[in-house]
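Form predicted on its own, single chain, as structure tokens, below.
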Amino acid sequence: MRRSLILIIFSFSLIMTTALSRQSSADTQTADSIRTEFLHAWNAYRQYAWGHDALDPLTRHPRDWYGASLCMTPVDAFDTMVLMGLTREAAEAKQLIVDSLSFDRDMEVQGFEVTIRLVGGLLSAYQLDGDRRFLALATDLARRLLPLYSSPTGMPYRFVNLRTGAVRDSINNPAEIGTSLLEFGLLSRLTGDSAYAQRAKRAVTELFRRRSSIGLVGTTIDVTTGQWVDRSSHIGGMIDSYYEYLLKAAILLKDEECRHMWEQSNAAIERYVADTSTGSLWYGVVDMESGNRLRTVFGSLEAFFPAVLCLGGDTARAAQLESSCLRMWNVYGIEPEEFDYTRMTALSPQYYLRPEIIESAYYLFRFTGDERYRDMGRIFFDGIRRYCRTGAGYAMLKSVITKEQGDRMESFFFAETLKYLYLLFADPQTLPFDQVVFNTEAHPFRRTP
């Protein structure tokens, strides 16, 4: 195992001599252009809703999550600015969030939410920064969500109310009980509180502990009983990030307990989730016990996947599954959030700008240094710049068949969508791919020792 992984960081380090060699200027204008959109988006936020958590692009209206600001947006999209080398918007928003941003407030949120974006966003920015007033934000928001994890089980509720603890939700998923590793983890590291990375490691380990004889989690878990509710198994929304953290946490927190569960889940996923009856790889739908098919049902969440592959060694099934991505994509010019694979045709057909495609694209490019992928992430940055691009920013779209926008511009297209767009056609230095691990909001987090 050890000898197989210098071989990986070797081969790493040559492709990544090779891609930087290979920065072009055409490269180099489509980043260009990538940094513009994200200012056109960044100055109507700044317009239209500065203070506030998001824009509603359409209307022009600013939006909060809870009825008071918790800066989303700034938070979200601070490093993807100090990436993008725009210092004075970066400047704007780090006074914006170290002079407004408070989480002693009478107000309930969701944990996963605000751990992803906001302790995420925090503690990638101090990385970045060095201001420890980051940190402390970070530290502050996460001390608040500890109550989370007061269930029987260990397994954390959905909601918390900011200033008295009280929880509620017992009704929980496993992205949502799972995503805290990489956060929280961090987290410790840095303070040298181990209470954060106690919690979320033990809410993982008693989901993990209750898989099916097959291997599988389903969907939904009453975490007061520890009783599956909902048992259809897939890699989709509510499970997604899951699967994405028990690795992203081997790596990056060298856990191997973590790396175990990865692996024999990725064994199960691989056995009875993956599909290839259409001759394409995709993943569906199937019950968690009997691993028997309910639907054949991918989307825009579930195509985080290749880049999950990519990072736990297997390139090739990547590259098979980013192609059927693609093929998603091309069907109506920009990808649909559910999707028949074997009727090719949308099930949903809101987008709502989402980046797991531009991702996997991005992770494909740097393990592989093909230039394919890079021309998929022409092809989505066209796509989405035709039919979402709007007179103040950029608007999800309710119908990729009919190309009808909604009023939604979500936190995550600037730290997310932008930045993996940003990065694979920005120099390779810009951030050195091999010296981070991203949490699934896109934060990236130093390799710390």
Ligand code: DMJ
Contents of the next structure:
Amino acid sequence: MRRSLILIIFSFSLIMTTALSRQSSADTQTADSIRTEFLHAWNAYRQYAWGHDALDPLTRHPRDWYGASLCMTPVDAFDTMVLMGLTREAAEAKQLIVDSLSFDRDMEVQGFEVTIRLVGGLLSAYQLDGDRRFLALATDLARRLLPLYSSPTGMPYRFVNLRTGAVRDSINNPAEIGTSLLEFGLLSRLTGDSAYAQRAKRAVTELFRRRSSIGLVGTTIDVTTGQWVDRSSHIGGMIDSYYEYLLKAAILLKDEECRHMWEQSNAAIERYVADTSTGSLWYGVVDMESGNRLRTVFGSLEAFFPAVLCLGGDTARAAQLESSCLRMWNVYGIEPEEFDYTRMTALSPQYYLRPEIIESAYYLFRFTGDERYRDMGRIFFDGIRRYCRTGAGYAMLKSVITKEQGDRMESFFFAETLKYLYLLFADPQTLPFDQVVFNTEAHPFRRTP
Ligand code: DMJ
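The structure above corresponds to the form predicted on its own; please provide the structure of the form predicted in complex with the named molecule.
Following is the full complex, with the preceding chain placed first.
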């Protein structure tokens, strides 16, 4: 009896391993095309915006977020280039970063954005490349971000001056409050300085403590008083990666308190935020105290949730939600920023070259081995190539209805969108999925640093 059980388990894992490592020449060709499109975008950045934060692809002008460049695109793109085997491009980007990136600037930055893109990008660059200058840069930046946590509650302010440490904006949101657990947790492990992990963990604990009696958090909170400002609750922008990081911190840092916070939060999300409409699963907006539904809106950002559900062990629900995401995508041939799932129409028609729907397809493929997720990936890649490609890189869409392009190419297009697409089709050995945890900007952190 026991013998046949072992045999069944063994055959099942063999089938799964074979399914997960099946790599047809069509898949390899798709991975090659994605790499070619990465180069198309990178070469445009190189030609028109070298050394700056980003390229505006229609006017072909460089863009810097804060007056002087913090090398957003090169830092965000570096690990994708390493994974794609673009050795020359990675070496050039590295040279630019180590020669010119400095955080000793009289410049106010948004804690969340520089944490996920720069601290995250530099940490994964360090783990992939081994050069301690990446770690030194990450540490220097994180040290300059610590004043953010000087509020009476320990939850961070939103902006800090990198040189003076002056902070601003006490009305913060769960995503920006919680999304440093991984970066600061890993940094503490790599440097032996617990200050980073402690600040990040306290912030999240204080936020979780202020959840409503039904277990939900709102959209904005005053970090000086600890009072909620906007009590609408959902899984979209301003809350999304708070939930994502609770679970990922449990995995990366083996933090059982974070796992407990994730499980409690997820139970409340499933009970109150989840919704069904037109025969599909969606997650809308509810009041955090009563759970009453406020809006039936879903969108590109919410499409991160199937990936998190997979990591949390619920691939069935993840599959259900990814099918809904695909339905949303198929209405216009590309997904809108916000979507009314009862009317199946766009509420905010922009597409910012976002990765989440692809990220979820990648997780589902890795967890199930089901080829349908690569088929979805092809649909996403084709839509993006058809509507967003320009002579100089890729452009966001002002409207998925008219397909009018807008003059932006966010650095997350290099860090996330093209990386997840590539990993979906590349040989699984390119990046062993179960040995890393991705930060919310798709920078892979090794599980055993
Ligand atoms: C990225 O900066 C991160 O994924 C963040 O968590 C959400 N928004 C963008 C991508 O859409």
